[in-house]
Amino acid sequence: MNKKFDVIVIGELNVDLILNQIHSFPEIGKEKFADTMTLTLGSSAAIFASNLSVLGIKVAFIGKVGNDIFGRFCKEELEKKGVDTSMILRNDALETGATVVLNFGEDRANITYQGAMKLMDVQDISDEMLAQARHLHFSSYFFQPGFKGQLNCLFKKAKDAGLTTSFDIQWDPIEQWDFDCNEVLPFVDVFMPNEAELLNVTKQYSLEKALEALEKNAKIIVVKRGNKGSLLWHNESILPCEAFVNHEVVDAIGAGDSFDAGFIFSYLQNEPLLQCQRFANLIGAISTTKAGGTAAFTYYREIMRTAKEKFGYEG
């Protein structure tokens, strides 16, 4: 059955104000300089949606913003990359979220004002919305408290409607990791944490133990490990995949979200899981060649040119 969209992305929407080439770490009561500044589309979910759309997938976004300049900016930036924004919820009484990003090499420090994203919940997602797509991706659980204790209901609703599903849990800013994987993962086809997130959410001290803790309920787990590549768990097997290393990283903002986009792009085309994983590593690496999470993704041919010239990727 043909669907209007390949993927519906549900998640947070905010802008990123990115400060690069910072002279030294900020100190209370002191002023520091940054040599460059970028205002760009932020949020894990939006970066994923934008980059997946540029790769050639039909993507729609469901999120909540204020009727303000940042909300309009997010909507316009998604539309520039071909993402359908007709299901984005706008509220005059709310403000769109924003993140200030301080970059240090391949790492960063962030401060986020959640704004409207705090108030979206499962009741905002109708069966009619989900019926328009063949895959659902959800990102940033801890940034969206409206989904607390309800995320399993959203994924179950998607599975009942015949969608495949993916989930990137993202970091918990208050570091309590109050999340029941066993309640949600039975309805998730691809779980996509990074290594630190996986260890924290399972409360384990090794990747092997963390994966063992989830094996009864998980289907596919792909673990992002930065410049160490990734691990894929499926049917009790753990498969490593080497990174495509960028020796001239501009910043790593959105690299994990771009990894997700690369994986789901291949997954929706029924590629073997190892190919999905390898292409995900590539797309994550390409993200680090430009500032912000989306600047490296303009159109598919240019992405593949970068893949060949910078990383020796031949497909």
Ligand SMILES: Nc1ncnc2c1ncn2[C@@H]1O[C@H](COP(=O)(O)OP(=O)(O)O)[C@@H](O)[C@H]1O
The other form holds:
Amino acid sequence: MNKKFDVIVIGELNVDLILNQIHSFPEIGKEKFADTMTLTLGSSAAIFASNLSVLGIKVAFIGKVGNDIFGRFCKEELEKKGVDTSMILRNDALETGATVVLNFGEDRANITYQGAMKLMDVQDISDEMLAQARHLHFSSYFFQPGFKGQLNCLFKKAKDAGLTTSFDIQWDPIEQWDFDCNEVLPFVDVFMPNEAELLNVTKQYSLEKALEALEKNAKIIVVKRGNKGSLLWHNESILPCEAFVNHEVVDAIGAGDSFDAGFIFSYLQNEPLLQCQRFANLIGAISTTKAGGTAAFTYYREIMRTAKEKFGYEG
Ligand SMILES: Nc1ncnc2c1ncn2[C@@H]1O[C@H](COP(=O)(O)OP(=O)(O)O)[C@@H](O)[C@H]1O
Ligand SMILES: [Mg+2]
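Could you please show the structure of the form predicted in complex with the ligand, as a counterpart to the form predicted on its own just displayed?
Whole complex next, starting from this chain.
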């Protein structure tokens, strides 16, 4: 059946204020300079949606914002990249979230004010919304307490409606990792954590043990490993794939979300999983060539030109 959208993305929505080339680490009671500043679309889910849309997929976004300048900015930025924003929820009593990013080379320290994203929950997502797409992606569980203990219901609803599903858990700012993967993963087709997130959420010390802990319930797991590339777990085998190494990283903001977009782009076209993984690595690497999570993604042609010229990718 023909659906209005290929993918519905549900997740947090906020701006990123990125301060880069900071002279040294912040210290209480002192003031320092950053040499560059960028105000840009932030949040894992929105970066994923934006980059997937630029790749040519029909994407709609569901998130919650306030009636303010940051909320309008997020919506406009998504729309500029072709993402449908008509299902974004606005609450006039709330403020749109914001993340201040202090960036140091390939690493960064973030502080997030959650605002409206804190008050979105499963009840906000109707069956009619889900029925409009063939795939559901959810990102940033720990930033959205409205989904606590409810994510299995959301993913089950999506599966019952015939959608395929993917899930990027993202970091837990409280670092309690209070989440039972085995309740949710039966309804998730592609689980996409980074290495640290996977170890934390499974409470294991090695990747092998972490994957073992999930093997009864997971279908496909892709583990992001920064400039070491990624691992693909499927049918009891673990396949590594090296990164397309970028020696001139501007920043790695959104590399993981771009990786997710590359993977789902290929997955929706029924590409073999190894090709999904390789293309995901490529899109993650391309993300590191520009500041923030979305600047490297303007047009499909431009992306593929960077892929060829910078990373020798021929398809
Ligand atoms: N320096 C880099 N050079 C090339 N590719 C990179 C680099 N950093 C990240 N990537 C690619 O982006 C993917 C996701 O990045 P990662 O930092 O692991 O995710 P997250 O942002 O979720 O922590 C990696 O698996 C890799 O393929
Ligand atoms: Mg990530």
